[in-house]
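For reference, the chain that follows is the form predicted on its own, supplied as structure tokens.
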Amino acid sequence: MIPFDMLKELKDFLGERVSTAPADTYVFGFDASIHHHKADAIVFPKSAKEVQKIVRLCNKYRVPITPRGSGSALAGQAVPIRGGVVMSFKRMNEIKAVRIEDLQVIVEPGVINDQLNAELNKYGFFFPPSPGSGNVATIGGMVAMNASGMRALKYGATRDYVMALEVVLPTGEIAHFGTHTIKDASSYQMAKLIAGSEGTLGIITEITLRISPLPKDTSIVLAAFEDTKMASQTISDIIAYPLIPASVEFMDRVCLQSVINARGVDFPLVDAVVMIELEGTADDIKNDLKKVEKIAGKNGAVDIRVSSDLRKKTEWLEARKAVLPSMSQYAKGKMFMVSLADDMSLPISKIPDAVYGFHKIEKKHEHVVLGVYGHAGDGNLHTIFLIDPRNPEAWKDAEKMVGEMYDLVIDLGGTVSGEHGIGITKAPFMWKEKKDSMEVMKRIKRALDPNDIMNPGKNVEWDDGILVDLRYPVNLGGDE
């Protein structure tokens, strides 16, 4: 609980921008993960100075604070697992400067990704990371998660575009990390450390990002396969050709059926589809199309479609982005999507082994249907679990599957998260993967946050299982 004196101080300078209403504290206890924990208060700062004052109060009274963008995190990062204050950045959403001549843009953390790109597109530029939740994901949240998306194969992830950050540290100091120059070899790269730290080391209040020119033209190849392993092999073969498309996306039959059910999109219902986005000049694309069609054909593609039409390309890309929210349509009300092992990343050459292995594991667990999709061109796979969330046996099956799948990922030389981060849901498996570096990361956390107020209990601090504080009405203990 928040001490009365602290709550009074918050209300004295924030007024109506602090809420303890039960409806707010309940709703802000969710993100897009399987977890939920009620907050004690929600605050809506408008400036870095206000953020600083709130953080100092939290540090003084030893009250946890959880930064929050739009709540689209999938591993519990925005869930106030220890209660306390949730800090929303809805009121800090200004694009402060667009500096085309310096290849940079300066924004507040609450700016939405797609809104930023709508503004940059006016100048012929864009911010390349493109998460599926780009219509709601905030730039602050993307930096905190080191988000990426479809174009990471060619363009990289958010951290690669972070030039400078203004950060309020857990003890209340305002620090400026990074530079406004393209090159920076000055000492420790603190901005890169904050990027991906999931709000555990400080609160980001201003972001300077590098931007890129829009591509001249794009085309998409949709290649359909009746053999999932050959579809996966096509991805490795494209990269090894060598050819680096803007994106290479993978969807298995479960994902395809889901988006067809939900959106009526004209996708072939096969075991797997690989969607390859090519960009460049008209001649570049023409040459690359020949290469892609040759590789897909050699691997047994049963259908190859090509489109340069903006409407069709948008339809295909939006359908791919809609896999996650469409998954519950697969079983039409009998099973529902839950986010568990949803974000592993592997060496590209190991994608065929991983996809085959995941489906082999699925066959051992009768209460789970598994969908596999993702940004396979850069080795990033997503898996979606379909279960009846009211059934304790389904959760037990799912938990066993998660462990087996991450064991496979680690054995194949992969990592437990490519872009969604660790939070709560993936923490036990990160401990297994990074056991020889966990103590170093914990030392950094203790040094910057000595009173453990900044998004506590997440990432390197989580030492429990994954089926805790569930948002679903299920009794996992078996007691009536």
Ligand SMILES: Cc1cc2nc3c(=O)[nH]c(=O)nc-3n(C[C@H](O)[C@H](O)[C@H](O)COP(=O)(O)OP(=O)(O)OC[C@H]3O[C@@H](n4cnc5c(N)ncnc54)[C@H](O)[C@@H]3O)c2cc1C
Given for the second form:
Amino acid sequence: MIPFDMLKELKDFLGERVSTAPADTYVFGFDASIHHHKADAIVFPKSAKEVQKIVRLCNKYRVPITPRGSGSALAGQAVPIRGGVVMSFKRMNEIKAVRIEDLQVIVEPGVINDQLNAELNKYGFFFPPSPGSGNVATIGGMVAMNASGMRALKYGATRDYVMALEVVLPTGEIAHFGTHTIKDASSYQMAKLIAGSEGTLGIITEITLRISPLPKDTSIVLAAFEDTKMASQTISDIIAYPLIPASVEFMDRVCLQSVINARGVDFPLVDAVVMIELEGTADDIKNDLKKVEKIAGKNGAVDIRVSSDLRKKTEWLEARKAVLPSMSQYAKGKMFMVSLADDMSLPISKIPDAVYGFHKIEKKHEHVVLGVYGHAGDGNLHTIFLIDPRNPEAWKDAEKMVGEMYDLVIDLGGTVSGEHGIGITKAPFMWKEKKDSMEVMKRIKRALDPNDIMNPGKNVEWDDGILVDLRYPVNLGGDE
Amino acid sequence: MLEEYVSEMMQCTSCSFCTVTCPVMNVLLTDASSPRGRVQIAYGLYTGELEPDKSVAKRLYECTTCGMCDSTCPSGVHIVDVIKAARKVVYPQLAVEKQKNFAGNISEKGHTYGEEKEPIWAFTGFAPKEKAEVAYFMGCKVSAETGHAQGIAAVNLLKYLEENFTTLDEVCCGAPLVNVGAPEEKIRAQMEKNLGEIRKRGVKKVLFSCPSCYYMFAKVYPNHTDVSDIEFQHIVEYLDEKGLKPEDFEAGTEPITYHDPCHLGRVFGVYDAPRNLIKSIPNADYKEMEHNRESSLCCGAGGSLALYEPSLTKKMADRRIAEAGERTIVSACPNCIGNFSKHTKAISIEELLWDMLRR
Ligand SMILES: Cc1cc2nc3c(=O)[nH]c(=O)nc-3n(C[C@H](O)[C@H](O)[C@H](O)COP(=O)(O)OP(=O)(O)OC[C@H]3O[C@@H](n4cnc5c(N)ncnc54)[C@H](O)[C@@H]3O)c2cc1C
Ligand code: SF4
Ligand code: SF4
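Same protein, different form: I have the form predicted on its own, so give me the form predicted in complex with the named molecule.
What follows is the entire complex, opening with the chain shown before.
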């Protein structure tokens, strides 16, 4: 509940840009995770000054704040799990300056990735991290999550592009972190610490990003395999060759079937496809293509398709990006996609063992169908769970399976999140994997946010299970 | 009401892809008024976590049923159907007076406007024939939004082509009833009257000027009854098939652009026919708007939004008008034309063609 006086003060300076309407507080209680919790109020600030005023009020009245971009987080990061205020950045969405000569762009947090790239492309530049959700993800959300995507193998993640941030701290100060220079060796890298902090350390109100020139040319190769292990082996072999393509993506049969159903795309329906994006000059691409074909052939590829046609490449890339939401179309009406163990990162050489291991675990659990895909070239896998969320047994099965899968990831030397972050759904496994880091992060969190108002009850502050505040109509007994 | 849509609602992965393409969301800038938000609200009504109240009705009615979300959704959720089903839940208690009056007029008088006494066909001056294979269904919006002009032009074009056709003693197709969430029996009553009239005259093919009427006959009526004995078509498709030749027209037009009506484009995929017709006018001064065909922006008048929130309709129209610039907007939907005409120059494609014909 928001205290009456605080609400009155909010309304005084935000007017219509604060809402406590039941429909609104209900909707802002969702993101793309399995969790849901109603907010108490939604605010739509237009400037850092307004953000500061709101934060000061929340800090004074000890009311939680959850910042929100597009609400596409997959592990509950944007769900106001303790209620309170949700702060939407939909109205702070201006590209403030494009400074090509300084290799940087300055934006407000609500700017959407694809919109930013459309603008930068006009100058022959781009902001490389390309999450599958790039059509919706806000830059604020991407920085807060350290999002990345297919091109991370060659270009890195969002954090690698953050030069400077303006941040409203939980205690209400407006702080400026980082620099507008390419190099910066000035002590603690505060901007990089905020990147990936999932809205728990402060609110980002302005972002300076480094930008890159667009590649000259690209070609895409689809290599099809009837043996998942050989497909994963191909990925390791490409990297070890050595070859660093812009992206190396992996999709198993379940994912291929779903995206073919959803979009009618001409992907081969086989046990696994490896999609490789090559870039450079025409000669570079020609040479790399020969190497890729040789490696795929040696590993028993049953079909190899290549395209440099813009329409075909876009169709394939868009289809790959739509794998996650397309999963709902795999067993339409019977099984539904739920975001569990959605993300993990492994040493590249362990990808074959992980993929094999996940499917072995899946076979033990009758209520779950598992799809595996990901940016396998940089060791980042995603798994998608299909279950009937109305069936409590399915949830129990899924919960066990998540535990077994993350045990395997940790055993193989991997980590529980490559890009989708921790939030609620992955927090217990982070504690298992990185207890030392979590303890130190908790100290940092408490130092910066003494009243625990910034996106509380998540990440380092989460020590409960994963099947909490579910958004599905199911009774799991206990607290649910 | 919503039980039927549980699977649809659970199929939503909450990816938010539909939120960035929704023209309403892009004006109001709140997730609560996005397609995903509306599906979630419907879901909350279904589970009982959300009680129907004013805020719920507001978010459900702030939608033009433009279908942009349906064509964006990678999970194949039939979002517009879910929204329409949820509107049925809120309609009895929470529909506003304007919506109720509108629905009342349809049920009592057969059409959407209040006091008019004459049957719709009378405005065209062309009385129904006893028998004909082809019929022209004018639709009450053609009358109300274009001052009958679109219907008169359509009838003139059909006469010019020497078609053996009839008008109909029609009643409102029921689209506004579906839009506001009125009870099924009211919609069925309209349907039965119209289908009775069509069959009585031995009609095998019905032509429409209004994409919403076309939608009702071709997509909604078949959910209630078998209509496989009758073919439905928008008049632009029909005219395109007949082929109007450049020599039929005077050359040159004022600067024009074409606005794709949401239902005609996104539901029926009719994009080429109107463009072919316009291009058959020699030296037409024609230019596409930035958003055209599949990505066309909604004019703001669909889904009977103007009954609920006219200011939102206006804001959406403004965005589209800015794209058209100084050009006259040509369209194939009376609702779009009526909405644009309040703020800029707009004309139906039937009127444009009829005006430009050498006759
Ligand atoms: C279909 C689909 C595909 C996806 N693919 C990828 C992928 O390939 N790679 C990837 O990395 N992720 C992916 N994601 C996850 C998600 O889209 C990204 O993490 C994205 O960056 C989130 O952006 P958002 O604007 O939706 O943020 P939200 O979900 O709204 O918020 C995410 C987190 O950021 C915080 N936050 C938002 N704005 C601010 C701010 N201004 N200041 C401080 N904190 C803030 C929130 O509190 C929350 O903790 C995918 C999600 C979906 C649904
Ligand atoms: S039908 Fe159009 S206005 Fe309605 S929710 Fe979908 S995209 Fe938005
Ligand atoms: S695009 Fe489809 S799946 Fe994604 S949020 Fe919208 S309705 Fe849900």
